[in-house]
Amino acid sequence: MRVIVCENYEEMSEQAAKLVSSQLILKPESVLGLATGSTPIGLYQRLIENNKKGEIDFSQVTTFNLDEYYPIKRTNDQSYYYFMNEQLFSKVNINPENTYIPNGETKTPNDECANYEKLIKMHGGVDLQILGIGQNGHIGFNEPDANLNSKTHLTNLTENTIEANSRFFTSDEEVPRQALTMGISTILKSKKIILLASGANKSRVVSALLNDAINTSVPATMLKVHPDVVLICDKDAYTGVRLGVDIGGTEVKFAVVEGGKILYRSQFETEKDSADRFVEQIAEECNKIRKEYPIKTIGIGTPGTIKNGLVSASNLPFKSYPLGKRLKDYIDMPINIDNDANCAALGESEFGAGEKYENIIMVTLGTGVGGGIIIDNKICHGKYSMGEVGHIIIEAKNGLPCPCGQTGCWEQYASVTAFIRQAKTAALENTDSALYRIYKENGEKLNGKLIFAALDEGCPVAQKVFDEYIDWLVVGIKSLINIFGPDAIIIAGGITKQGERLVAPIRERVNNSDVAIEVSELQNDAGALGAAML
């Protein structure tokens, strides 16, 4: 089964429009197997704007419907009848000879059926069908528990179909109990097959239909067996509802995530002597979360390096430490693992300052300087590690020890830890200044909240402890667009509180119109939210 995720309903039509187009020109005799309901009205759309500019012809084409209630008159407007005329039919320049429907008016729904797998037969099969898929994973009306290899035919609905379908009618009293719909046989026999799916509550059956066994619960997963079939769908019915672990120094964050909203948080302090009672504690969390929602993945972010399974982190009980198969030990479900800021970075492309773009690096302003980078809307990964941006030398000569080893680092210059001991050596140096002051005041503590408050009192001192500051940020900057060429700069971290402040003088000093400067949306959230999106 080929898969197509797009990144919303519009992009979905538009893509199931271009299959649908793609096999009338090539067949313009085609014979199409169409379905109703909302999912497939904007292909429908897409399709009469191309047959308008006589890119398709429907001339020459016959269509065969997958269901229609039973009973209802074809005048009634819920019918699927007077459906395919209003979204589809008497705007395209087909024969209405040539389209067909069961017949929700029959008497005798048993003979209607059979004729109807006569008339596909006698057309020489449905050579392109059109499915959507229901909440509870039936296609047509071949619902949960059905045969699953039956022909045309009468069928019950089920209470959830029942109560899904009563939005369309007045009363409860209207809403049909019956269906005459293909079989799921019938519908195999088609030689290709676009099925649909669109919205957050469709994520679940999308997740059956593509992660399970084929069974009677969801009568989709049939459609393994099928050679040719293209599930096209957005990126709320294929995400659904995940699980993103974000592993920090002090603290471990977990967020249920749904369509780019946290449903639920929780976090506990981080475990420093033992890896293995680190593991279950996060592992425990994660059932306990899964308990109360239907999680489909979980994804990892953690600090460190990650290289064949291993991950390596100097503030965490992490050496050379296999950490996705000991959680697979406690947890039965897909587990995505990846370095933090890779996962930040991805967070704020799906979600934040970032999702209007498709190439950025995020640089995250703390203890160091962390960083990630996204290409074609991807973390971009390397053989071993990729995104040390804080390790990229820009002090050659006589450059400050890193604790990486080398020296004259980005983030010995850059990181807010650098911002504060440049600052305190300042103060010491001008023992006159507001910044001193507040530096005596605090016991002999600086942080960058109190470096602002010397600049609000206008401190010449702080003053260039920030113009110098800046000036670091800015080679760093400089040197990731010249390397990468992105589109944005995503600038994270508590710093960044001080919005303009801290980056117009960023934008001017850079002074490259191409490359937007923005500063994180989501901020503390960025990790969870990505890692979900593993």
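Everything numeric in this text was worked out from a predicted model, so none of it was measured. Numbering follows the first chain given and starts at 1. First, how it differs from the form predicted together with fructose -6-phosphate.
Comparing the rigid parts between the two forms, the hinge falls at T239 out of the candidates A423, T239, G354, I133.
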The other form holds:
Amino acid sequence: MRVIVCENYEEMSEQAAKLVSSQLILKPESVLGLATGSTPIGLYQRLIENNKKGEIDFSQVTTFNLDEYYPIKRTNDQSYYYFMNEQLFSKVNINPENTYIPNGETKTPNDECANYEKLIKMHGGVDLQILGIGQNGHIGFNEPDANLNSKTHLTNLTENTIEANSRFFTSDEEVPRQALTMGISTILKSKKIILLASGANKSRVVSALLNDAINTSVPATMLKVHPDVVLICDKDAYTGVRLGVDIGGTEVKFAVVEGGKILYRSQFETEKDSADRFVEQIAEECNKIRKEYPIKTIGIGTPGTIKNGLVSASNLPFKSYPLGKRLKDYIDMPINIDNDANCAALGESEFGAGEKYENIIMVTLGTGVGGGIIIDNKICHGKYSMGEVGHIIIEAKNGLPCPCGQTGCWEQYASVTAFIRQAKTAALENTDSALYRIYKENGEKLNGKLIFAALDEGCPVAQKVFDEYIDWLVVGIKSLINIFGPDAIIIAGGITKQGERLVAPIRERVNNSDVAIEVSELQNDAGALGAAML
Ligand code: F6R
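Now show me the form predicted together with fructose -6-phosphate, since the one above was the form predicted on its own.
Whole complex next, starting from this chain.
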């Protein structure tokens, strides 16, 4: 099975439309097998456009639909007969006599099914079959069952399908309990098959389709025996259920992620003394979670550098520690490891404020300044580490010393720690200011929020500190923009709770309309979400 993973529903529909259009150009008298449901609507819209532009012609095309509810009147706006006319047939130059849909009005369903099989055969079989997939793995209405029917047949719909279909009907009683559907072998006899899947609610079944052996509980797995199947799905449908682990200096966070949503989360305190004990604890939690969720991959974000698989982090018991290898001793599944700031940037780029951009730099303001660089939607990696934006040198002479060994690093001026230090110095130099009073009242507890409280009082000293702090931030941000040319700089960290109050002056001083400056949407969840997506 060939798999094409698209960015979104639009791209999925576009890709499918290209393949169907090529089929009609190469063989104008093609027999198409068609599906209904919400998934192929975008494809049909594009086929209508291509037909209007004269790029494709339906005049010689014959179509066979996969299925129809039973019993149902053709005039019922929920019938597939009605759907196909609305969504495609009435809008292209197809001859209605060449469009076949099982008859939901028939009094003799078994004869109708046998006749439908004959008709398909008479037309030389289906050249290209379009399929959607049910959340329970059905194709057509071939529901999970120990015995799958091979030919077109009358079938009982499962509770799961009845519930999924109920969104289209006004009352529960109206939802049909049966359907006429092509069988598995009818579908497999098609020369080519395109299977479409879109949205996070399909990710479990897509994961099962790709990873499980052929089985009747996921009827779509039968497609694996066909030599020419293309699965075209969007990212949300493809990602599956993943586990992201965000290791931090104080706690380790676990998040079970499906299509950008966190289904489950847990956390425990970071073990500071023994790397081996720490790994055992992490593995135990991962394995516990795996018993509850069908996890496809595990991603780990860790502070520090990763050299040839060896992790070194100053605030953790990892000193040239083979983290991945040790975890593998306990967990038998793919594990990907990356730097935690890179993971946060990836999370933000996949599901947060960076979703609409391809190139972002995430700058996290906290004790230091962390960073992650995403170019073309991928983490930028150097030989060992990359994105240590806090350590770009912005003061060449008499720069402040940094624990990294350099002097003049950006984080010595632009971190929240630096902001507080700058405020304390200014307060002590201006003992008649509101900032000084607040400092006196709070002493070592002075934090970003309290400095903003002094600003609220209209304190000119606090204002000067803030303006200078923004200048330091802007110096680094401008350099990053010059080097990487990102679409957006996303700023994270507790201080961004100030929102536009912090970001607007940065934007104003960066003064570059090509680059968006935005606040992180995911904040503390970005790391685990990004780790899950590694
Ligand atoms: C429709 C059909 C079904 C749907 C499936 C997905 O003709 O045969 O198998 O393809 O139920 O439906 P949507 O696209 O609505 O999620």
